[in-house]
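The chain that follows stands alone, in the form predicted alone, written as structure tokens.
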Amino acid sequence: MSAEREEDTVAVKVENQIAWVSFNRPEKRNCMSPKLNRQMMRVLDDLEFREDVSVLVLTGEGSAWSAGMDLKEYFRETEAQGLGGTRQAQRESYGWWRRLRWYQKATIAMVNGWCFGGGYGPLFACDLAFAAEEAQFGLSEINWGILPGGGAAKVVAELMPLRKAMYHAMMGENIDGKTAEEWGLVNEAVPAEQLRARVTDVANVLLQKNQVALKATKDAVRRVKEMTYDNAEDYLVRAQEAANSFDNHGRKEGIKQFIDDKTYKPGLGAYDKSKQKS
């Protein structure tokens, strides 16, 4: 069997301003390896400021989204290199997850199948998440004698009610996409055959938004979650001022179309960006 090429571990296809990025190790249920983690950072670098990309969708080839970390390549082989090898592997994986959390473009996790352990890192990093009802989510770490690290425990504590998070982490039982929606891991679960169409619809709505405002909104929601109300209020005032300064024409055009032209209503959709000055 030929050695896996690093560049083949991630597949990318850009269509109509949407970048479809796929974990591409289907024979391994898309487990994340050091090779895949390095390639993901390259892919994110390439796509972040491309003018033909406005939304990034992260999914998996085959029957899985990602079954977490490759136990052989990520743990056993890196641990054999000592502490330095372990730390390097951690930097490579956590690095692109962190990059994805603060990405320039809107991001959507499209969970088409198995999502386990380390897969919760990039799941949380994406702004929105949609799953197949048949998808399986699990923190199996407790079953083989470790805690759900790599941020996984933080993800469930952040997204789920405490009792659900405790049960999920302590019992090691899988939940399906419907339950993942009920417990807060994903926005919505739909039948597998409808998943891509639903994600495409959501992506197309995001494409209509002012991209500067969308990036500022993504950052604001993540930042203020850990702030006091007064600190959040102050942060949001400054963030709004910065966004207006960077894209004043967009803001003015939206107000003009609402107040002067009366051509759109903010509660019913986005303003027409095609009329905005560059």
Second form
Amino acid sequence: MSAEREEDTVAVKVENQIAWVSFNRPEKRNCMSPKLNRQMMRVLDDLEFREDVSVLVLTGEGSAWSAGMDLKEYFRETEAQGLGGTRQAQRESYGWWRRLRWYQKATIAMVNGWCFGGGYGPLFACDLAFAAEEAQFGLSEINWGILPGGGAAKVVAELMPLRKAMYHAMMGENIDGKTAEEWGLVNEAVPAEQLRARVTDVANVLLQKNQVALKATKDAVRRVKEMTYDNAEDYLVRAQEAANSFDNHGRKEGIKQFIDDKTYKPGLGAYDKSKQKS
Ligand code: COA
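Mind giving me the form predicted in complex with ligand COA, seeing as the form predicted alone was just shown?
Okay, now the whole complex, with that chain kicking things off.
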């Protein structure tokens, strides 16, 4: 095991309601070790219900977003501890990705560089993803003799057309940010020097939205994907009714500002939350 301190493996900066969370092992291309996985869970715990955080951005220090799982510390060293060691390491990594998939706040992956294998777990977990055109994405597992586990095969099957997913998984060739956009892995790719500004703009739009509605919306999109139309219709009725019990004023204020006050148009932007009763 390395002498690295667990708390140093993730960097966090909160600014203007945006939490910038970084994989922070740049000298190891931000590959995910058990220490990093444990620290990431702590960071997510800490930020999830903080009042000064509304959007979480996940990015990487240095030239990588994340070079996937740490082949030495995540695979070799935990395997040496037997099945218990392997299962624990899996629980720790899959645990924070699952947590991120259903996170209370809106989440954005800002892919600044290398993104490999296990990195597809947190990439998929984020609600939105923006990449540098120069970033490189790869399912490199086939190149070192395993299948794309840790959810990675599921991620490409979910996000890409089947032929693209097969090619990507079987060939072990990397694609750049633009191709990742075309194949559905990210929302958009922009030149590296514009990436942070674009992500900040997107985050600022999300900050203006009703936060109860935003959480209900992101969960709904993930949930209904696996439902029949009728089940989805029913789920959405129940989910909205549950959301109303957390925030009944916001929705009424949104209707009032449009219908009575005529101060905004929902088709063109969000209502003014500052006028809403809490
Ligand atoms: N696991 C363990 N160590 C890793 C790693 C990983 N996934 N990715 C990078 N590193 C380590 C390297 O071993 C090296 O360590 P060292 O300085 O102690 O020798 C250090 O990080 C820097 O990596 P290096 O390969 O020199 O950087 P590079 O910029 O030339 O290349 C990559 C970057 C990402 C192309 C290359 O590191 C790589 O192929 N990594 C493995 C990616 C992968 O297959 N991940 C899938 C895991 S599921």
